[in-house]
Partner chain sequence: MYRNDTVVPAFAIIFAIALFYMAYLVTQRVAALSGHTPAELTVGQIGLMAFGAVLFMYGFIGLLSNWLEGAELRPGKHEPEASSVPVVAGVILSLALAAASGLFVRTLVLAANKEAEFPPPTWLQGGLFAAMMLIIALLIAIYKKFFMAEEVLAEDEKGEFPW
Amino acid sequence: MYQWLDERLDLSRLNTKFLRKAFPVHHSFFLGEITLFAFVVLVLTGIFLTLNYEPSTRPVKIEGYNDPVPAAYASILYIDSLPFGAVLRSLHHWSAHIMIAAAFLHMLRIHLTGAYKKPRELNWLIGIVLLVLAIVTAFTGYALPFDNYALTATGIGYHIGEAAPWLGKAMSAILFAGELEASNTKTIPRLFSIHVLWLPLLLLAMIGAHLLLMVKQKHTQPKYAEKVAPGRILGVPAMPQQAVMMGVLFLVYVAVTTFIAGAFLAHPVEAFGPPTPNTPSVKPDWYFMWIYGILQILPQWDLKILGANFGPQFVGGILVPTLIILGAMAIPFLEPQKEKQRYLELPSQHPRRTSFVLAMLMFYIMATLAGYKIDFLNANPNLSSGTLIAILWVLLIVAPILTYIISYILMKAAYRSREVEIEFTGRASAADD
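Let's have the structure for this sequence by itself, in the form predicted alone.
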């Protein structure tokens, strides 16, 4: 059978060219694979949810409710009533969080080690697009349970998108099929098709392109490979060694995330109930919280130019994230080099770059902290809103600057001592390799 297939599909060439590719063995490289595993679990659990979900707001009568409820809301209750239904829905929820977190950490590792440099600039751009797509896909699933919380949380993003100059209202109307309100019968079908079809197809295409480029360009090698086998690819073949490790890691991922899903059931819709005029206290998920925090401390103003309103929602919700994304895309082109990047760089060797990354992380943390402004005010009745906003602004600006300065000084001192050690002993300590 193998010979028959080999004669027609040239399996021997496939095995030589792709399946025997060397994969470097390094623990940080598994972050990309965890991102892929999360996507696979999202697709599998998403199929189950899709088969039992009704993307409609038609009123249906169910037991335990005096008034009819939207069919979308009722279908979530039905899913939770199925054997392991609530766990699978929770697994879908937590895998979305893990995919975004793993993708972010994966990009962070690439940035800190200089793996985005020539010839991998295109794959860096694809990685950023993948991260943004994953976040947008998660957002389009917000409203699908169609309970009071989900509709309110989705409304935050709806109004931010609406704030875009000139095109905002039109784009929001296209995405949400009109105004985002409980009476709009077209919003849920529109978001459902985007969430389960168009965005997953885009993600699948981008992941495929990302993996193909990775195989074509090969991994950057861990630093130790430069001494062990200079100029050669050091690692294990894709088949069977790397495939076995990936299989084991996938099973561990499924086991751990299933335990998390069962122990921490996600979003109990019955606790919030179907949409009502009463707006619950809502905060976005952690990957949106930093944007929400910026919006919480921005002053209110009304600036209109050529009929478009450039208000705080535009600045905090659209302009700042867009500038950060464009800045991330520009990173490989700010450090052009003629030679191909073959080995990972030590973060301590590049104190400016590493300090900048740490400062940006501190910025996200402080902006996220600002998202809890209302909670701080409720916990401290004697604290005025103006004073708290001033404190949060100081933290948002000063903490990243101090982080950059302190980390830069420490890394310069550490790297200088390492150079002195090499000069006097002729070698670096084992901890630096």
Contents of the next structure:
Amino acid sequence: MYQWLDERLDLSRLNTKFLRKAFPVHHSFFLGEITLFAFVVLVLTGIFLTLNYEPSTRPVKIEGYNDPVPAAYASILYIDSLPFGAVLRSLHHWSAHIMIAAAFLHMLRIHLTGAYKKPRELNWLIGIVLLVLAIVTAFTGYALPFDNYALTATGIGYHIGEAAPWLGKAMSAILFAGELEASNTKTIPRLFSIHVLWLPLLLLAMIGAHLLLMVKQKHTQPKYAEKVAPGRILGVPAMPQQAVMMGVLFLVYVAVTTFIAGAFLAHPVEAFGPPTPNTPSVKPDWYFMWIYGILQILPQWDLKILGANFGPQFVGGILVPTLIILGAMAIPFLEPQKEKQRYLELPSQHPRRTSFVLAMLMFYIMATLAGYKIDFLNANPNLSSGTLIAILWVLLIVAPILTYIISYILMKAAYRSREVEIEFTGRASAADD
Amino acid sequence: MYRNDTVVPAFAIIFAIALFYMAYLVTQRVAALSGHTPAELTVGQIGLMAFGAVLFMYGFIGLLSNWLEGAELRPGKHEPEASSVPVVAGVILSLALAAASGLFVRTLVLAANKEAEFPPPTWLQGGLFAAMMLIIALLIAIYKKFFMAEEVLAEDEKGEFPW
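Target state, the form predicted in complex with its partner chain; input state, the form predicted alone:
Once more the chain from above appears, this time first in line as the rest of the complex follows.
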């Protein structure tokens, strides 16, 4: 059989040219693969969901409800009633969260090890676009179950988008097919199309480009490879060794996420109920919480320029995230180097960069904490809103600065003592790991 | 980061457990604040658990990679060492896989029966499927470790693929 195919398709050439590509081995490379497998599982579970989901708000009568409910909501209840259906829907939900978390940690790894440097600047940019696309794709899925939380959860993003000067209203109208209201019957079909077709296709294209560039430019290898095979790519062949490791990771991914999906059913629509005139207040998902937190503590003002409103929604929801994204995109170009980056850099040897990453993490954590402002006030009735906002502002600014200073000092001190150790013993300790 | 070590993956697993425990603590806190047990996960819990899951998987596969591929690669071919212990482990895991598969199909049949008095809970359906996947992963890992010839290449930096 193989010979028959080989004579027609020249499979042995494919084997020598592609399937025997050397793949460097390092645990940190698995973070990117986890992100990829989350996307694969999202597509697979998404196909199952689209086979049973009805993207419509037309009222339908179903058992257990006195009044008609939207067809979208009814179809989600139907999916949950299928054998293993609730687990697969939950798996779709969890995989979306895991993809974003894994992509974020993957980018942290790239940043901490200097893998974004020449020649991988383009792939760093594609990676940032992929992270943003993954978040936007997850956001467009919020409203699809059309339960009691659907419109309020989506509304937070809708109002932020609307706050973009001049273009905001038009962009929101395109994305949501008009105003975001329960009575707008076009919103769900529009979001459905964007969520299951356009954004996944875009993600697929970007992932393809990301992988193609990675194969062309090779991984940044672990540092020891410089001693073993200088100037060469030290690794295992793509087939069968790397493929086997990827297969094992895929199975582990499915095992862990299915267990979580079954044990913790995410977004239980039956408990939330169909939309009502009094939809409850709701917080955005964790990856939007830092933006929501900034919005919670920004003072209210109204500045109109040429008919556009530059209020807190614009500053907290659009300006700050845009600046952070642009800043992230600029990172490879702030450290230009002539030489090709071949090996992973040790984070301990780059205290300034590592401290900056830790400080940014602290910024996100503190901004997320600010998202719980109302909960803090409810839990402490004696605390005034003004005092709490002041405390949150201090935390948002001071905590990242302190994190930078402390981690920088600690790393400098630890690394200096290691240099002394190498000087005396002539070898590096496990701290190299 | 210097080699394919066990330090970072082991730390990732410890951190993952801490995040799951934090998610559990958040539940207790929310329940105490609102005076009832929350029916659904909070956004904070979902975030902590998502990062926990990624770190757990990363830690697990990192340790597995260290066991299967070693901390440092050396060019050449490496033949596996034959032993009967992995064969016994493979047989036991295969039997466990057959049992888990049977139980999983049983839960699906029960879940399809709308008249069933005790429909199988989702944690059982998910748990059995997860067990099946994990067992297959372990079987492949055992095969790779004890029966597969390993090869390490030192490839030229400028390859012909993709261009």
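Residue numbers count along the first chain shown, from 1. Each form is matched to the other, and the largest set of C-alpha atoms that superpose within 1.5 Å is called the rigid core. All figures in this text were calculated on a predicted structure; none of them were measured in a lab.
Novice: Keeping the rigid core fixed, work out how far the Cα of residue 6 travels between the two forms, to one decimal in Å.
Specialist: Its alpha carbon moves by 3.6 Å.
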